[in-house]
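A single chain comes next, written as structure tokens; it is the form predicted on its own.
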Amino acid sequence: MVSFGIEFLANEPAEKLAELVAFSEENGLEYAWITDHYNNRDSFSLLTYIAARTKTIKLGTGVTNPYTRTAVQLASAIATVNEVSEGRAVLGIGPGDKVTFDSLGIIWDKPLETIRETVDVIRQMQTGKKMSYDGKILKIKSAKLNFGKGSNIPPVYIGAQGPNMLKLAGEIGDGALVNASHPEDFKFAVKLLKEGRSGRDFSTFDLGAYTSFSVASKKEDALKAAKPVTAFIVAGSPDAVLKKHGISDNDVQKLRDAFKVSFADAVKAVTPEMMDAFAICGTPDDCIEKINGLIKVGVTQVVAGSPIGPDRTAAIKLVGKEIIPHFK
């Protein structure tokens, strides 16, 4: 059975994300993925303020780093969102960003065996025991979380693209978040996480379709508010992504060139085959054929992310009472 979560970005004070993650939880939305950017606000403090005002929906970082958060600050950060939520947590974690943190003056080194080493971490220290650490990368003499007795410790969801981490994410994960919202896209994952998880039960594993959303009851409106978020996508997509999709060379140069002059030259410059591609976007019931698309190749969470609609209330209101009730 799938599930369906939503990403809300960092970048609206705390008492408009929480109102927005409880109408979703009213609606029938399990998961709220909160984005973590130095420059917006503080995903940890914005998802503790959110598990104060919710009672069902779980809630996590969608997704943080192990380079400028260290491994301790992310156990206790994680567990004090456990704590208020009540055992609703969950940690998304990637390896972040290179351009940002070359920005910031911070190292991006060995991001595969970070990862591994800081989950590890992160899973012993919310065990409430005192632990040491001796790894490649981190090297812990003594540390103890003086709260919490390990009774619930948060899944870890990893943040995962590229081949290797797909497979770390299926050897170490309790789950994966995939920017993706294409079926040959994940039948690609799906492939790489089963070899990470080297014959282990697979029917555990959560894969989440971090998606491009959004969803009217016109489909000329959900087309419009999706065209500027495809438009970044193809912008930035390697070449190779983008010819899988079969997607022309020559329009991938229209679009790039169109940046160039204005934004919305960019916009225009959207083709159906890119907007098939890279969102899920129409009616209720055009998302849910998109929707079945993925769960045939082995989705089992579906996280509406930028923009999920025209209008963000209307579209959370339409995943609850019209698509979400078709899969259940």
Ligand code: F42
The other form holds:
Amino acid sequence: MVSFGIEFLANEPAEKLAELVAFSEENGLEYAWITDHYNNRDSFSLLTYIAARTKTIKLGTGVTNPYTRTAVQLASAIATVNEVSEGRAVLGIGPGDKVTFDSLGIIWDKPLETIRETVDVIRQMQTGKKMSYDGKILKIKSAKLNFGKGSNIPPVYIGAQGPNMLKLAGEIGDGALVNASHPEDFKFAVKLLKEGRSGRDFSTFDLGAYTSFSVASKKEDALKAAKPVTAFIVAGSPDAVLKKHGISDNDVQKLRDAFKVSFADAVKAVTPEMMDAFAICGTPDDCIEKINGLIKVGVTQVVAGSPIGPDRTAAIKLVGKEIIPHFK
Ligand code: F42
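Here we have the form predicted on its own; I need the corresponding form predicted in complex with ligand F42.
Full complex below, order starting with the chain above.
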């Protein structure tokens, strides 16, 4: 059974995002993921505001990191969202990225161990009991949340791409959010996630495809909206990933050179192979076909990420009316 989520960047006012998430809820989406970048609005504040404006949709950080907030602060923040949303919070957490932390003067060290220990501390804190922690990285003499009944501990999803992070996600996560839109990427991810799970039951693990998604009644409109996002993904992807998707060096070089001239030129250099590799895009039927390919390799949640469609509300409606019913 596949569930549907939607991603919103935290770069819009809370009121606007609350409206969009409530509309997503009305259209049958089950998860709303709010991105977390220090220079955008605070993800947890937005989730708390959205929680008060919605009833059933689950609300997650998509994804926070263990460096810009301490583990105990993350524990309090997600427990607050959980309290306001009456148990709908989900903690999405990933290692963040070195470039950002370098510019902030934050030492981005041992991301694997840091994620492992941060998740451990957050889970212990959610019990509401007094705790101490003597990890390789985190040392906590005594900590206790003064609220939260410890009854329902928010699930933890790991934002992961690299092999070691994927293994760790399989080992400690209730789910994972993998930034990819193509079955080939998920075949790779599932193998590592299962390795991390090492024999434990994988059937309850929720593997989220955090996709670049664009749906419209006319394919060309969906394509037009998706190409700019794909141009960025290709420009920033390691060569090995591009090779794996059979994208020619020549096409990649053309796009990278075009970026130096103008963004419009780079968008023009996006090829159909690039769109196929890095986006779920087209009419509802086109998207259904791609989603079937993801389900076949083990994806259990499809997250509609930017741009969602040329017209976001029309796209959310198409997801609700024509795509989700196909999978029920
Ligand atoms: N990042 C954000 O900051 N904000 C977001 O809103 C966000 C959303 C998001 C959604 C889905 C998703 O999948 C990722 C998302 N990200 C977001 C990005 C995320 O935070 C990470 O940057 C992204 O997942 C890439 O991280 P990664 O999975 O590739 O892991 C990094 C750390 C990596 O390099 N991993 C390698 C690996 O094999 O997994 C090496 C890791 C490793 O082995 N490290 C060793 C260790 O001990 O930690 C140390 C190695 C050494 O000696 O330095």
